[in-house]
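There is one chain below, alone, in structure tokens, taken in the form predicted on its own.
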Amino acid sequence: MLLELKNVTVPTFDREHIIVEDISFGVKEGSIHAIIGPNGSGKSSLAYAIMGLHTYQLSQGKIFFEGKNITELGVTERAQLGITLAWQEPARIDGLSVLKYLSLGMKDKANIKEQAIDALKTVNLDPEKYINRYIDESLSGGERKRIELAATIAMRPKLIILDEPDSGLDMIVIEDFLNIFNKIRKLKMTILLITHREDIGMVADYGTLLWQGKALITDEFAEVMLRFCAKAGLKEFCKRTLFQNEKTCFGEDYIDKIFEEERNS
């Protein structure tokens, strides 16, 4: 496992309420692992706790990265180990050129332009059109998200945490993003994908379902998605999505069985 959470509990900043409680799961190196669940289930808060943001300090449990206990480490130390978070909102560093922005987090300061070109190609942006552009209001939200993701890729982290990368994007752009995730995997980076959209998660190998601050299941993603659909009452959507995906071989009888178990629980 690249990342392991053991009995992790994250309280609110005032420590008076619990956001997520007793969470345990692992993320395999080289995989895409999706954390799914409805809005308000604690997905983003858990991501921020993994990154080490001071407002999301654990009240219980431990976090391990490459077998090392990083529970007490801060954001900078975790970043130095190879953990990076791409925020839900795209970059707002206006006035910088794209090349300058991409270079900020590069560990290797040699051949900066070549690294930037490679990162832009990974997110399907034409380097000739973008590398000398400035980050300003002329860029669309989708372009900003791609540029931020390119900056994250240029850092060459071991683990990229993507917080709702599909937020605000239309389905045509989303299809392109799914392709980008697979490109990132080929660069030997592991992705922890935070999303409330089950269809986006279908790009994942594994998943964890959060529900009201609890982790209900960690398994291959199709199984996790099926459990989410059963909890949310999305039977027809689940059947349609699972039957169209080559990764799954669920029969209709099995899906009916899981939904029946949920009704009776």
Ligand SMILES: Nc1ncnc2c1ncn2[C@@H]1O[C@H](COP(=O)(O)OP(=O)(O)O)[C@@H](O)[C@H]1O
Given for the second form:
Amino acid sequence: MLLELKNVTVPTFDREHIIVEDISFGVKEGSIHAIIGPNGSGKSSLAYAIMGLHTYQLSQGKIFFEGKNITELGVTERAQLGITLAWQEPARIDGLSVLKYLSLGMKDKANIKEQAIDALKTVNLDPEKYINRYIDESLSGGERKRIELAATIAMRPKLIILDEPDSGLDMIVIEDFLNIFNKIRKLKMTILLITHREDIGMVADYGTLLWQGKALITDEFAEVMLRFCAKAGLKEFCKRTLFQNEKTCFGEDYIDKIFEEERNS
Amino acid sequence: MSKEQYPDEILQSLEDYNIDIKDFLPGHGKGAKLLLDFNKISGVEEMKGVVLKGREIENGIVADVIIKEGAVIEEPVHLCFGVKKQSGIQQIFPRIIAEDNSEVTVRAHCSFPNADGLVHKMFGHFYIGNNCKFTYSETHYHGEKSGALVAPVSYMYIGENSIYENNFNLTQGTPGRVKIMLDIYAMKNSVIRSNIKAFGKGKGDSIRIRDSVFLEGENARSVIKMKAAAKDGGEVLMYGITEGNAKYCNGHVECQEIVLGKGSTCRARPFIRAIDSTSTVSHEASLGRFPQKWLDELQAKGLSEEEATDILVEAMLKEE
Ligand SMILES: Nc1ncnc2c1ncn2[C@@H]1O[C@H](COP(=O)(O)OP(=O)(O)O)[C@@H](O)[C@H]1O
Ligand SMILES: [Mg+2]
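If the structure you just shared is the form predicted on its own, then what does the corresponding form predicted together with the named molecule look like?
What follows is the entire complex, opening with the chain shown before.
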């Protein structure tokens, strides 16, 4: 396992409330692992805790990265070990150029421009149009998020946590996403994909279902999605997508059984 | 004059500041230029429409710059006030006149790469005529030792319908002690933009800037933007003064500051006044630290908190 969470509990900064409780799962090296759950289920908080943000310290549990206990490490140290996070809503900063921003995490400080151009191409942005711009309000939400993703890719991290990469995009083109994910996969980076959308999650190999601060199951993604759909009452969607997906091919009776179980629980 | 006749160290420090020195080495570049090596005039090049005269006096020079009526000067005029010595006194008396309908950019480079107790004083008079477009940019570099004592005082008269832009940058190296006083008088329909950026980095650094705009003519408009950062005991005090003294004037003062590390002070004070009910003068100030989220985002790329802060300061002070 590249990343492993053992009984992780994350409280609010004032420690008055618990945001996510007793979470355990592992992320396999080279995989796309989705964390799926509705809004408010604690996905972003869990991402921040994995990244090591000061305001999301664990009150219980441990986090391991490549077998090493990183629970006590800060953000910078975790980033230097190869973990990074593409924020759900990355900041706009006047005066910080796209080129400079992309270069921040590059390990190889030679050929910065070439590396930046490659990173922009990976996220399907035209390098010529963007490299000399600034990460300020002049970028649309979608452009800013793509640049965020490019900046994390330019770091060549071992693990990228993507917090709702599709949110705030003007138009979601699923093919475009699949194309980007495939390119990242080729670069041998592991992705922890956070989403509340079933269709985006479909690129994942594995998944964890987060529901009201608890991790309900961790399994192959189709299995996780089936549970998610059962909880959310999305039977039609579930049948349509899971039948079409050759990886899974659940029988209709199996889907009905899971929905039935969910109703009774 | 060849490159050899101007101190290499000064040229190097300018290059470090991303200034293309070829622009103003005499015999190179198209623009008019005046080069000062401490208190000795080491090169002057005039061009059509630009009169440049320097006269050496005790401890300094008098520099006259005249942009002739109707002249539209494409290449910037460079004034290079370099000092390679550590200490001493350099006093500059610039007298700058832009005749009616002229357009020009004047760049002053105050480069003191070895400054350690150096004193640089300036007493400037600017007279900008009617219908002019005039940009004056002054960039300072005071080396990495204790910096310099720098005290420029300037009076600027901006004629009717003219656009005047003033830029002052002191963001790299060690500033030392800096006291700047600027009075700009804006006539009818003129537009003033003044941008000031300063970064105090240590205990010995004290930067005080008083930038005043007096909107004296009808419909005169101005924006003062001051950005400063102070870290590790540095001090930056900025006063942005704007008075609307005529009808339909409009002025705005914006101060943005970041304070980092123990014992640093940053104070930005807008002083605004409008004596006519048809005039408006407004201000906006922000003071503090960078948002934690910004730091987190940069740190998640592997930067330390200090590196992240430096990147953010650099971005904030970046030339627009
Ligand atoms: N810093 C915080 N202080 C208090 N409550 C928080 C904080 N961060 C998150 N929460 C709460 O925790 C819950 C989960 O939030 P979040 O992790 O953003 O969920 P998701 O990303 O799944 O939408 C929400 O109810 C949210 O209000
Ligand atoms: Mg979220």
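Just so you know, these numbers come straight off a predicted model, no measurement behind them. Residue numbers count along the first chain shown, from 1. C-alpha atoms forming the largest set that superposes within 1.5 Å between two forms make up the rigid core.
Visitor: Relative to the superposed core, what is the Cα shift for residue 98 between these two forms, in Å?
Guide: Displacement of the C-alpha, rigid core superposed: 2.5 Å.
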